[in-house]
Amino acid sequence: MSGVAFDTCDVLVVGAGPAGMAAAVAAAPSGASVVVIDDNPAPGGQIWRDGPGASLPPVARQWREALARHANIRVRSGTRVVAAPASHELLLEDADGAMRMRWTKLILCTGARELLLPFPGWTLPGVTGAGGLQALIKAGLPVEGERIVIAGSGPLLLAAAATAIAAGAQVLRIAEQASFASVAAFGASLVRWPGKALQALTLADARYRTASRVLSAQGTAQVESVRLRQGDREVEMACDRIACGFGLTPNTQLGQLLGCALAGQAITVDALQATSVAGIYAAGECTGFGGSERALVQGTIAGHAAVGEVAKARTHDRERARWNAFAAQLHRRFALADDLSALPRPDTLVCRCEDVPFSALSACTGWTDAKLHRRCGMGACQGRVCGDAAQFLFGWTPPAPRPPLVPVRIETLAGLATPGDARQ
């Protein structure tokens, strides 16, 4: 083996979103050596993503400054986890090369990704995720004057609309699949979280419609229009862009690779944010989505617990319970309707990487069957998009991931091969 560096730390935090930043800041005063790795160019995660089209909120700046104040925290941005070549080691890759990082305690703050459901026309240029649209705008995508329709479910739709409007776009419709009664009940419940109630008021938009969903996108080389069902009627709107997001799916691949147990689609944790594997903790959206406030307090607890400060960790129990209750409201009020699985037609592509249509999957017995005989999930995204969609459409449970977790350079793969490795 050559070209692979080696490093060690007491606490390794994977993910530099709110949970990861809070975990590192909580652990640092103990004097432990802390390393934070993240595949984005700067700390903040998806919610506090930086870029030429982004205005970083004050709270995000405060957490970045808190990271910088501790000399024993090293932040490695632009770094991806490839594999777990041995016990208490991760193989990493960045622009400069590969590294094997040995850790004593590990905190997983791997976040979540958007759930994208296939519908006719969803592969046309101009169709993105709702969060994807936000990320593109923050990265500098010009949308001034564009006519945009946003559809799916959850508060992210309103946040995406606000980002697009601030960038000069014309948002024609915000289509929420949940019923009016469910959304109204969620709004009424926000009296328990005044900050969230205020945020909801600032994001309120007259173009918001409940019991509405996307049916199809039309166009030749680019999106030209969208068909929506609004209650009992169908409408068609001319538009330049469609952004659809149907909630979030926890990123659990690394946790699964390391043997951490799941509850549903999220990593299971105890009162100290410890997973089922000794020495490994988890915080934030990988334990179930619930917003940045929940991620921050979970990360704080995990950071204290990882360095043995149990008493300090327990002082945050009540705050975590409060935000867990908010997360439960989100899950209940924006639960996806079962009939969304009827959106794709037989020729609608489910796996965009390998061009696998819905009709080719309907007779498969499960994810492995679909992967082996239809190549579903064999492309560049490695099932991150179509795997989640297939789980919703067919109820398939994806198998535990295998290394490498992401496409990597051959030189990096060489880092897996050393004598005495327990895991290959």
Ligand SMILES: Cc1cc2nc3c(=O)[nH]c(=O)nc-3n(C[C@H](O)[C@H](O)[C@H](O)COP(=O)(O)OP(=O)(O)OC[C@H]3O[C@@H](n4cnc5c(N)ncnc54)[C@H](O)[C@@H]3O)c2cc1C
The other form holds:
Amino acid sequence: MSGVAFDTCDVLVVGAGPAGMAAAVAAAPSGASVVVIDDNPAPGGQIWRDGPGASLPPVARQWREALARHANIRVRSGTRVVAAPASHELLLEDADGAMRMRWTKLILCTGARELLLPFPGWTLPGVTGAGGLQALIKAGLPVEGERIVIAGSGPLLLAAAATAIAAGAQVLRIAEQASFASVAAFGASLVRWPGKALQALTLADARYRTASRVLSAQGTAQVESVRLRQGDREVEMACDRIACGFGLTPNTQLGQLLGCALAGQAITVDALQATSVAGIYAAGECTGFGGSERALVQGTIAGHAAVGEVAKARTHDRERARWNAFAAQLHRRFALADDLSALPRPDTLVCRCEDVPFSALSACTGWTDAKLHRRCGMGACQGRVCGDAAQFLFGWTPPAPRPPLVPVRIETLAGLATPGDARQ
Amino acid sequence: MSDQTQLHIDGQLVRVKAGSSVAAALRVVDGKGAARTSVTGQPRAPFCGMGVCQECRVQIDGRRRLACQTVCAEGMRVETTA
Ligand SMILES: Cc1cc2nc3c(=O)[nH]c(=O)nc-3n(C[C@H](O)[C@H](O)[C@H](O)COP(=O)(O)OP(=O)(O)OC[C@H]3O[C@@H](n4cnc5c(N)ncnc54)[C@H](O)[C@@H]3O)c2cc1C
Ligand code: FES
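Since the one above is the form predicted on its own, can you give the form predicted together with the ligand too?
Then the entire complex follows, led off by the chain already shown.
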């Protein structure tokens, strides 16, 4: 007996961020049975993460209430998708066990992760991603009185700073790698998206520096100081924590596993958010990062389209175009400087799971070589941190995902072996 | 309903705000918040905060789980040395 449960639904949504919530709410009035799967403890995704250190904005509560209002939407939090054992089936795992879920239409709303780039000292306790710090604080990480330096690229640095300050931390510096001209041009472009401009104003901060980057973290058992380059000056600051994120990378693993085509680093979709595979749609940041408003409108279109309501879906075309244009501004103005790839020293670990240093990789010819001979990307994160880093550092195409997508329990793997038609 | 949760981390009793993640609780019990050691024995702490890096893996009530995506429950037993 494998002990793997079996369930079925009309529309399966993976990811309960803005895109997934909107998709489920748009699909529900059709009467279809909708299931939403998410690996976090509560719906909301990266932006609307709840916890003792978070104050959810009203819009997040409204979406949560909308999900709860529909009796035909079932939300399964704390559940991750680990494999696709058969056509129209996904294998899921939660704290208690495994389950195979059969779907008729699938909507991928798997969001994005932070791009984390290696620099000397980045493995020390006290170094986190920028969005990572924000997520940890919302989930209750105490940072009161801590001296924090935030570095990397993109508006998320300001959002992370605001969260840290509200939690009582002392933010010493926000170091943005993009130039002043680029950031100013981004700011000026926000007149087209007044809501965003207002947000930017409330986040603007005197500790913000452009053309600045982290050089290294120092410390023995944990972070004690940071070295930064600001323009052509180098500064060293004593601090307790460094939060460093270089923008976002779409989560495409599940889409790739299902055979969905990619364009660049994102899942390709058409005007109805349909992927290259029949019956599978994608919405939100897995189709390219661009903020929660874009994720919401894409999710709405995908939800309508998945239940055959094409006319309803098309009424949102203009709104989507508006937020796609915003996304294009983000990508253009916060493009990463090529020379960030000079940050690692020979002994800087690139693969944090298998402790593989930069020097061991610089001689490799590509991913396969690095994997087979250096074990790079063979650890628990399955290349999701070092794969992105190696793509930036060496231009290597990230490894093709293999099931299971994340480390799982042995009992869950039994679900892969159970033939699709021998279910109970 | 209490606004605090008590759990055990490596045998030590820890009290955190209700709804905190295990990753947050690790920081309360040990200033560094370390979750595990790397393959060459370096201390590692939660890094991505969002279920990607797997550096916050701990044993929770005998099962290996991610500290950043697990909410503390009353009486939970967490082992970081597993
Ligand atoms: C750490 C972080 C913090 C951010 N903070 C902000 C902010 O403060 N303000 C802002 O404007 N933007 C923020 N963003 C940008 C943000 O990603 C988007 O604006 C918005 O959340 C995107 O919505 P989405 O629905 O596309 O994806 P997400 O919100 O990322 O939702 C995707 C969900 O799917 C889940 N998931 C992915 N794969 C699986 C799987 N295999 N199985 C189960 N579940 C899965 C994820 O855990 C997540 O809950 C942040 C991004 C990150 C990475
Ligand atoms: S901190 Fe990265 S997976 Fe938990």
